[in-house]
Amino acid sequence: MSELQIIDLGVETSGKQVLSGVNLRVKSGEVHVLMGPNGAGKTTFANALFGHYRYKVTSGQILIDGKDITDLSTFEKARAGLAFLMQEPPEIPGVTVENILLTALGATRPSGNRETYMSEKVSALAAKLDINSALLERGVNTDASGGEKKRLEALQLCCLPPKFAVLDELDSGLDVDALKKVSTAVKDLVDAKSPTGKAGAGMGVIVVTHYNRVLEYLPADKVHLLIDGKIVETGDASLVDQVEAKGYGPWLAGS
């Protein structure tokens, strides 16, 4: 089993503290779900976390399995184990969605059978999120809806399970139907067993959202609401239910 620790983090971004005493503990096959109002810096806190350089960590630490990858790059991060679903994930001309995920699966799987493997292996998952395999052959993301950019980022996840990923907004612009189909692949990583079959295994997972709508496919063992930069209550999911109902002016209020 593995943990993902985040400790006291402070952020700021353009000269201004926007997270401070951050701490969250995340272990394999949990599910936690960070919401907050506009402007909270649950935002903030996905790119922070995963390197972005316009966020710049002021204090604490970020530990996978103990390991301090706080100062680590963006790309030894994601070695180490952590993944990021962007919000709004970028466009790459020239780099098609099948070639990057072939060249990443051979990097994992060096002999035997690869080619037949990979192949095998994305049109299953890809099949699985109703991705079309004419978006196979496009650049990533590129002329892309804003719905096919999400199928296409949880497709990335599947080819390859990190220990840990932070997706941020997971729901937006996605149908009933495309939501309920992400959020089930991400739930099937969350509920993988390791090789030997014991439970508890599974990839652990940190959504950030404003809804609760993709909490009905992908159920939360612990929510947590950031406001001001600060998390100012942690309970399980029925702390969703609090909020939908009297919105976040209690805890505003209390700030």
Given for the second form:
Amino acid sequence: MSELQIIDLGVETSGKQVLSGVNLRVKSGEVHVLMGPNGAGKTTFANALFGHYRYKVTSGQILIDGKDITDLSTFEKARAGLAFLMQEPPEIPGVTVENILLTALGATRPSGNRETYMSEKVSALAAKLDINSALLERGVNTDASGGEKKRLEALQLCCLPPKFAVLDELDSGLDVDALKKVSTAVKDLVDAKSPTGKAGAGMGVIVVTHYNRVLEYLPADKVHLLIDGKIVETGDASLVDQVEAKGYGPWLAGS
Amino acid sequence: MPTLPEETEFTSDPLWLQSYKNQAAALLEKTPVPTEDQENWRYSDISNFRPDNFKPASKAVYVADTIRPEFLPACSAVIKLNNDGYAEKTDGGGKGGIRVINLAEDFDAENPSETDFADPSSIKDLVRKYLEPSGDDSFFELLAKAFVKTPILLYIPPNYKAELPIAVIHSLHDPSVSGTKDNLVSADSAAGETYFPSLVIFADKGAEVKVLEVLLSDGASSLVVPRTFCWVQEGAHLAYEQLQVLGKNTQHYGHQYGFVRENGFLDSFSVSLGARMSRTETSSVLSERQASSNLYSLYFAGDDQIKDMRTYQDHLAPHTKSELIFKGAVDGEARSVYTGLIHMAKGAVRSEASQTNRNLVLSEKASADSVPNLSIEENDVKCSHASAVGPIDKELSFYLETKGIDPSSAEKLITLGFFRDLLNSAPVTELNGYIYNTIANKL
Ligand SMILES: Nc1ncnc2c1ncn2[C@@H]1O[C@H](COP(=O)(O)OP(=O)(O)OP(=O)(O)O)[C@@H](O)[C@H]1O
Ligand SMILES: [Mg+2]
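Got the form predicted alone; could you also share the form predicted in complex with its partner chain?
Expanding to the full complex; the earlier chain stays at the top.
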């Protein structure tokens, strides 16, 4: 059982304070939903969590199992157990998904027959997530559609499951069938048992979304509303239905 | 005036070759050593170049065993040359009848043998074009023509087809250096040796072959001036790959000439990784209808290496087509410059040419320049050029780092990825693993 703790996080970009006083506590196997209007600061939150060079943490702390990782560099945060599925992942010519996974795996698992292990795993997941093999031979995300990119990101997530993942608009671009496949695959990671068979050892996730659809397959334990850089309300899954019914109006007025 | 020491052995050359060499030597006396004040040398580090710092190649031992290119793929024939000429020649059991001829020994320039060549007059043309000096020759071309030692003609007979490449390996070793292969001691003050690897490939009508040429040396402060001529006859398809992995103190001034006749196709791919100062002039002359060429190149310079790449796509006939892609990366304090010219002659109607040069600049102290040019004398043609110079996109590194990849591995991945698409279209993809490793070790 692990815990990701975000305490009083404040973030600035281009001289503008985008987030302030954000608190969040996610345990292994939990699904947290982060909702909010366009421009509220959801992507900023994710980028800042990973130490993106354009975002500056002006206050607060990020902890994994009590260990302060706020000032670690991006790759060290990833190695500490954080994964990021970007809203708009970039395209990298000539660098295949397998190149990435092998390099990332090399960092944690130096020996053994990594190539075979990885290529078998990738093929199995590609079949599960319905990913065209041509996409795996090209540079990651190059000339891929929006939905294909999300599938490729989900594949990488499943290959090297982290302790915690931030899924920024996992659902955007995915068609109805793909959404089901991808979110079910994520759900499997969330429900994963520990090697000794204990429940509650799975991946903890923060899902950024605008719609309740993804939650059909990935039921939320907690829902947070982020308005204008602040978490204004935290509740259970019913909060999503309120937003769907009324929009953000009631909270905007109050903030 | 360049004062290369007397080369007594040249008297063994046939008269026609002696005459070319003498003419070249005479022209050389009137040709000043290039300086950086000259427009087409202004990016090169030529200011310290002193021809008299070099001496002719010694009769060094055959060294292919100590610097054997163990990365060589399976080949249909292998021709190995060292300082002194032939070292080894295997023609794959003589199948198909390709011929390897030392022009300085077994060739009659006046009357090329009817039994050897399907089209002796084209061979005659080719040898003259290749070895006869002209007033337009550059200093280094004249130098190579004056001192050429073992000019090799690789003759591919009509309709000859082979899947496996023919390999020509120049394995150069300077006996003045000592130390181990990876840690050579070579005093910069000591006179380096000079080598003039010379290869003419003649792909006769309808032939389809791959030729791999490797330039390999052991790090000495030598001067290497190679000249390779790819002549493609009607309907022939010549895939040519050159791998330049010369030792790190070498000065390299290379020339790759292409000449393509009707319906012929030259698919040229050049990888330039070695030498301290390396300048490569690549040209392709599309002389008849429907002739086409691809000129692709990959270069990487680290430490204080310099790459000076010059290209010329010359369209002389209607419906000719050329595509050029040069990709480079510079690291450390390295510099690179790409200068390319497309020429469309009057009458080259419906011809198409494209020219792309992209450069990755991997460190603050490294720099790259890109200078594309067009010279168009015909209206009914299509030309395009694109060039780019820039650092690695930070968003890409960030993305890879979020996967747990450290910044230096991320840089390696992105740089190798930058070259990967191009390398996948190389004629001899079996070498790619070696090329990736060599670049990765420099990063
Ligand atoms: N690098 C940046 N430079 C300047 N302004 C930025 C930068 N990144 C984000 N912003 C601004 O910060 C605010 C929050 O942006 P962010 O991308 O975090 O919103 P979001 O909640 O993810 O929105 P959406 O739902 O549209 O994805 C916006 O006003 C945006 O314009
Ligand atoms: Mg966003």
